[in-house]
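Here's a solo chain for you in structure tokens, the form predicted on its own.
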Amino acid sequence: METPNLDYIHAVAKGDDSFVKEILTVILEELPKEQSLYCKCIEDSNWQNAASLVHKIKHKFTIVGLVQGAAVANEHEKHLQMNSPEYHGQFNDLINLVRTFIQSYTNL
């Protein structure tokens, strides 16, 4: 499994540490809510809404350097649009990986 990193965020921030912290804080605030909604959609077999949430969340994977994770999210989104939650476990694990990484990095 890939390891999250801050390379992309640091490149965008161009040395502005407050910007890095702000981005990480926003992700950490949004991700648990989005994960909860996503899991509820999966429970309810609401595949289209789950796919929309995957689309929104996958960009956060890219921000923390999970290129392969974003590819898994793309596949998951496509499968959900065909009413198949085949990648649910992998996707949920990726969300948890991002959350743990940001929490350990920021101590938020």
The other form holds:
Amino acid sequence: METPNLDYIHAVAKGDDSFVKEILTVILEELPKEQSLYCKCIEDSNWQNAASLVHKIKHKFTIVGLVQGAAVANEHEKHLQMNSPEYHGQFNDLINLVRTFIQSYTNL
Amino acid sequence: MKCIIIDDEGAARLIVKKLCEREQGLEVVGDFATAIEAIKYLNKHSVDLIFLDMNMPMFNGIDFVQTLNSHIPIICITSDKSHAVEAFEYDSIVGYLLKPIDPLKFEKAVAKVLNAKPTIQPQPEAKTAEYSVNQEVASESHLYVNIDRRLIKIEIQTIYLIEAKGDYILIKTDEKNFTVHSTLKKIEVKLPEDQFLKVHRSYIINTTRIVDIEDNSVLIKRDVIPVSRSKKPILMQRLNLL
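One more: the block was the form predicted on its own; return the form predicted in complex with its partner chain.
Whole complex next, starting from this chain.
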């Protein structure tokens, strides 16, 4: 499985460690809220709103270098727009992977 | 140059802010999670550049551009290339960046706006330009264009269409056509506002010469010219409709 990394964040930060900390904190604040809203939409079969949330979460995958993860998110978004939650499990696992990864950094 | 950022995602706003910090001459004066908040801010403050996320719930980037109806340059930010095509329908949109934003592409997009800024307020052409619309000697009834170092007089009333062609514009008149090294923006300010209208990012038309209008196009002489959705209401207002 693809491993998240901080390459992109470091490229933007250009040595500013406080930025690295700040962006990880923001993602860690936003992602659980977005995940919970997303899961609620899936439970309610509200596919269109779920697709919008997938679109938003997908950006966070790319911030931590998950290229294949973003591709899964893309497929999931497209399928949700056609009322199919086929990729839900895989997508939710990716969110958890990102959360765990960022948590490990913010705990340092 | 003052700029604002509009994106419903905090992490995305933070990245754009950081990239702005790295640019000399760019100052972030506000960042907003919704387009509505940004519109409220813009009602009271002026800015020179807007970074706009296209995909926002309720009131998206395109809704914002249509509501704003101003010439403030906008750089669109999107995760989806297909949004970029729609974005370029609007004159104020000067660039787009795909998420995650590549810092080098960001620099280039900002440089384009910073370099273009002086032309927003018309200034005399550089003397070295081989072809140019001569702004010094243009008057209300005619303008001079510089072609092969010769100043050629064009009667404004004879112009029926101007088309952007890369770094050049094609000025079509009743007598002949002129290809001039210039932009639609530069020539637009030289033309009578009540008679000429930029109906599309690539076309300015003489509205008094319209032969026919059908859906999103107009017929001018023998040319069928597309009309942007955003320009159609202005065009319709100009016409003497029965």
